[in-house]
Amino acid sequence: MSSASHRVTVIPGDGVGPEVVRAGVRVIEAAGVRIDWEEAAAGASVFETGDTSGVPAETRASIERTKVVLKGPLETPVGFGEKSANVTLRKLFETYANVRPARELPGVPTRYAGEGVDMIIVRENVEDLYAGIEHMVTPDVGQCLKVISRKGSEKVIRYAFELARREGRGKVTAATKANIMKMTEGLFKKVFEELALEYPEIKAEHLIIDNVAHQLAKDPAQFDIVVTTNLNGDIISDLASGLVGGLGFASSGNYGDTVAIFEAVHGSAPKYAGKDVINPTALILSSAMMLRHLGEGAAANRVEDAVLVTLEEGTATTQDLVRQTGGDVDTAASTTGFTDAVITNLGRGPATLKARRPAVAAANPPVPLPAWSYSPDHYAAIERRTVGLDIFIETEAEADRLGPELEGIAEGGPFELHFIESRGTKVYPSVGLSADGVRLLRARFLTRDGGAAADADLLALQGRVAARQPGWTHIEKLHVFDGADGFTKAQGE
């Protein structure tokens, strides 16, 4: 029995959430850990009250007090409705590192059984396309801004390397699409290569994300820790869970500097809600991650071992696993029955596959971060100049007609029209091919001599274009930092 008592915010969630959360709470309490639970709401029930955030002030206040959350799945509408309450929670409390273990489990048949699959996907959790900055720039063209920062990259990459040290792992793989998105994914890759020098005992490698997906299907045991950007991580962490049995076995923790949120990866599965049939393994293993975060390493070990014994012996098998083995679902264990079996097995260890234990200390707190590498002095010393403007224009006009008009607008001034593009492909001056138009063109104006542009001149140019092209929708200033262009070329340029 633990002598300490911990305060934890518990969010039952939507659909099957209350059932799996109840399973996790029962196992934690049976393991002898004393928790002062603060129940809070988020998700569908909150949206229904008219709160468009999905996370009410009372829930935020509870998390600010406890700093730790055990959460059931929250329903997120697809293609309509409000923003995901899951993402809102992660972003509000800056839980920047999403940690998803994927390890072979006894008694769970997979195509890779016996190959030693044992990896962790560390996903940046608050920026990238999940910053959620979207616009309909015309009635039929939408855009989503991909935000990658040096600071955000540095925090999650350092977390991955420090996690490798704690777990006694020998390799960290960065997975990016830096060959295409050179300034966003490329920044993540650059930061990874810089920080890898601080961890000489750990092998650091970079792979393009599509190759990582290929290698995960071909030989998943080669991976140890994979660190990646938000969207990439969302996809490959689900892929990784599929290699070891599915989302019913996929645990996760979201770690920040002050708050940690633990949750099953699977969704709310409303069609199974209230039927006592869902597999609670993912939430129970997430509860073990939470116990380790709270410094209750011995209890976390007992919970993990009990889950492994229960799966290994197969005396309580939930319907998802019965289906995988071709059995009769009428014989499947209920959510409650499986949880009862885990509790009965507390204190036992598996005969075959042993649980992995952290190599460093019993507790697993958030990684203490050193000062951000870009100090104010360093940042201020970066040489910069603004050299032009991209103007996006909603128009039915063909580029070969619009081009001369824009050249005329710029004539005699400090700027010249550099190109016009459609969806990233140069269409003026002509490259001999024509892109399929979507009523949105981007005109790039650069200073004639490559020198710095004054804001007054940029605003005057924008005004002249707007006067002739009322369909302009937005602009981007073009910068050069330490002699390197802070903007990409168009395809065909």
Given for the second form:
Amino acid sequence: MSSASHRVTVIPGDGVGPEVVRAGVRVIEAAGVRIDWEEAAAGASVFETGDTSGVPAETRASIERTKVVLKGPLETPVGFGEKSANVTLRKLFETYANVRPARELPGVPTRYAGEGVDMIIVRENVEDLYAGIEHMVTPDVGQCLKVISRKGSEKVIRYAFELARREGRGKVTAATKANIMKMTEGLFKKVFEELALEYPEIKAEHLIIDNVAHQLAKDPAQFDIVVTTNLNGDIISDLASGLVGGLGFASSGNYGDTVAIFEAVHGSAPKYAGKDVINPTALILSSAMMLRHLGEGAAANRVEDAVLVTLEEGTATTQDLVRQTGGDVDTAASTTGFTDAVITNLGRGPATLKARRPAVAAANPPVPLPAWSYSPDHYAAIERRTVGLDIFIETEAEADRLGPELEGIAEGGPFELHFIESRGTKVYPSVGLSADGVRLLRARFLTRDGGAAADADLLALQGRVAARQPGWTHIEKLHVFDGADGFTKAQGE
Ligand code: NAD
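Form predicted together with nicotinamide-adenine-dinucleotide, following the form predicted on its own:
Expanding to the full complex; the earlier chain stays at the top.
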């Protein structure tokens, strides 16, 4: 038991949040760890005050002070309007690694019980489609930018390998859709393959994300650590939770360079709010992850053990678990009752399924990462050439009519029209495909000789197109880096 005191920001959150967070705080205190809690608000109550970020300045200031957060779920308005306060928190504090263990638990019956499911999903947490860069490009076409950077990929992938080392795990699987999204998911895969060389003792494999979904349903015990991009990770980590008993048991930590946020995976489950019936296991196990992060490894072990004993003995079983076993929910333990049982069991160890202990047990430090810096040498070493322009145009014109017009605009200049496509499928010059067109087309112009294009020429071309096509919506420069096209072909090209 440590005598040092820690400061932690605690956000009770919405719906069942205050009940599960209270359970976590009680267990931490009973485990003998002294924490000065700074209570702070975020989510629905904040949106209601008119603060559209959902995370007020006082809460941000508290997190900057404490660097560690224990939080309940926050309700997210659906559809247009406010952004998710959860995503805002993760992005504001650059918690780039979302770590979600999914391990078989004693006394929790599942289809896979006894197979030894024991994996950690490490999900990139700030980039990808969650960058939230969306536009209605026309009144009826929405677009979302998928942003994946080398830096963001390297940080989370390195985190996954370092976690494997700390936990004494033998394999890291990268899950991407690199076969389809070559510039974004492909970059993530490339960085994974480069970094894997630095960890020769750890098996590194790459699987396409749809195959990972298939394998997770078929043989989940094969996975050890899975590292993946944000949206993929969002989906497969919920899937993984389902394999080991459901959201009531799924814990998580969001780790950044300076701030870490610990929370249950589940949401605010509003229909159960205030009823003292929700399963607090997920939040209690997230609290154990937090203790480990604070360097309170012994207390983290005690909490994990007490949860395992409580589940194993089944003396306090919450409604969600009783439902899964076909029992009478009237006999189920309350949230408070389950928490009391965990507290009573502190100091005991499970008989069947032992808790996992990090291989580096001493102080259980946060996973160490080298500082990332943009190397000017790296950028200077890349040979680059701007070779053209994609222009997006909102138009009712048929591609067969627009094509010759754009060819006429380019005539005599350094560029030629390469193709026109509709939602990624080439429609001019026709390749015999019949895309069901919408009023948004993309025209690609490339330099005639493949040589470098001057900015002035690009802007002049854009100006000439815009003069004839006032419906142009946006442009994208096309580059070649070290001889490789930094843009994809159209389908059918
Ligand atoms: P939810 O996770 O709140 O609930 C879905 C269902 O899962 C519940 O009805 C319940 O049957 C079950 N469940 C969830 N947690 C449980 C627990 N601890 N014990 C027992 N059963 C549990 O998902 P939802 O209904 O889609 O979302 C409700 C709100 O929560 C939304 O506003 C959503 O945006 C938000 N949300 C927040 C977070 C977060 O803060 N990290 C995560 C997910 C959803």
